[in-house]
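Shown next as structure tokens: one chain only, the form predicted together with the partner chain.
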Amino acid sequence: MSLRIVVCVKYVPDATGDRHFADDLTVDRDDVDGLLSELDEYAVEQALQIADEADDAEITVLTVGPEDAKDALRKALSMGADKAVHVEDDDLHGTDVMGSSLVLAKAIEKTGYDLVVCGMASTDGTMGVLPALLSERLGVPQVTLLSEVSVEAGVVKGRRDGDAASEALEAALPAVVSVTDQSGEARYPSFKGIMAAKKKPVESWDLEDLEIEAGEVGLEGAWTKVDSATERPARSAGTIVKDEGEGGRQLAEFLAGQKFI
């Protein structure tokens, strides 16, 4: 029986670019280049490794976002995912994490799945709660923040390194997994992979396909409201000294002045 893996990925504004807010206090996606969230590359990698170990597996990569978000899907396909689903709808503009989890959950159910794999967080919102929300919505176990993951005989196992302890976890499939940047370096797409990705199927769904009302998502449907976004004032230039033998003592003097010593 084929193992159906769905990997959720996000197309995010490049963190090395100048990210800012649009007038409606949503993230401005026009002024800065986007890319597949770095932390989602680890999810794609682990999905590929799990698929390699399975007798038969199919990986669907899923994203919700504007037209450009297809770039994130292409990257995942070129790494080796089999097919892609792109959920795109003008009414999705301004959707918060609650709405995003609804859209993803509906799309995952429509695709069919045994295992959902996510990154630990997006690199733009950095909330890290989407995998838990998907687990709650889908009614299947969450096996999250794993630095090691494997699937065998319908059971997913993993290691979760927390602040206080490292935990060994296991759950029966179907399940939602998220992996950390410690799970293993993501592979680079090969030239062959990039060429093959161009021929792989990318389905496009809108809200109607997922039987979601426009009012459940978007800015109107958001359960949180951003009232203001203020650019942080540039830090006033600090004192910079060159060490000419007294740098450590000068620094100690500064720290003492600030009452840290």
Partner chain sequence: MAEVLVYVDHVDGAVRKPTLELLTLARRVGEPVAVALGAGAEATAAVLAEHGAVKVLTADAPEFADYLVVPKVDALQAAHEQVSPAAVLVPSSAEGKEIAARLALRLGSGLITDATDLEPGDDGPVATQSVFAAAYTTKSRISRGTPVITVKPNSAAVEPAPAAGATESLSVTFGEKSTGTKVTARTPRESTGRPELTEAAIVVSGGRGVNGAENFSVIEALADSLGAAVGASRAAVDAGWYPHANQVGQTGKSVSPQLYIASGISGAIQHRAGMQTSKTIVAVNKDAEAPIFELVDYGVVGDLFDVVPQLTEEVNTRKG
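Having seen the form predicted together with the partner chain, could you now give me the structure of the form predicted alone?
Below: the lone chain, stripped of partners and molecules.
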């Protein structure tokens, strides 16, 4: 039987872009380019490696977001995933992590799965709680923050590195795992992969397909909200230390003044 792997990915605003809030204090996505969250690329890579070791495996990449979020799915497909699911609905605007976990869990159940792989956090919200919420909603074990992950005989195994020790963890499938940025560099899509991705299936679902009421998601259903946002002041010019014979001393004094040394 094929190992069914679902990778949850997020389409995020480019952190190097000029980001702004809209009037309702959500991120104005029309104002900045988006891309596949870098931390989710590690999840795609680990799913591909697990599939390579399996006798038979199928990888589905899943995202929730606007039309442009398909760009994130195409990136994952070009890396080697087999198919994609895109959940889009106008009523999803402003959905927080609780609502996102509901939508993703419903979509995961609908597509079928043995293993769900997530990144350690998104690069925009950086909450890092989504894998745990998915685990709870799906009623399956979670093994999170792994720097190594593998699947053998219906069991997912991994290593979690802490400050004082490394833990060896395992859980029976089906399960949810998350991987860190220490799990291995994500591969670059090849030209062949990019061309192949254009022909891979991308299925689109809305809230009705997932039997979710509009009031459960979006700004109305959010458990958290942004009360106010203030634009960060422009950065001032940094301190320049010129070496005219006393550069080393001046640099040390500056670092000491900033309590760096």
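Positions refer to the first chain, counted from 1. In this text, the rigid core denotes the largest set of C-alpha atoms whose superposition between the two forms falls within 1.5 Å. Predicted model only: the values in this text are computed from it and were never measured.
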property: Rigid-core frame, C-alpha of G162, shift of 2 angstroms or more between these two forms; result: yes
property: Is_shifted P233 between these two forms (CA, 2 Å cut-off, rigid core); result: yes
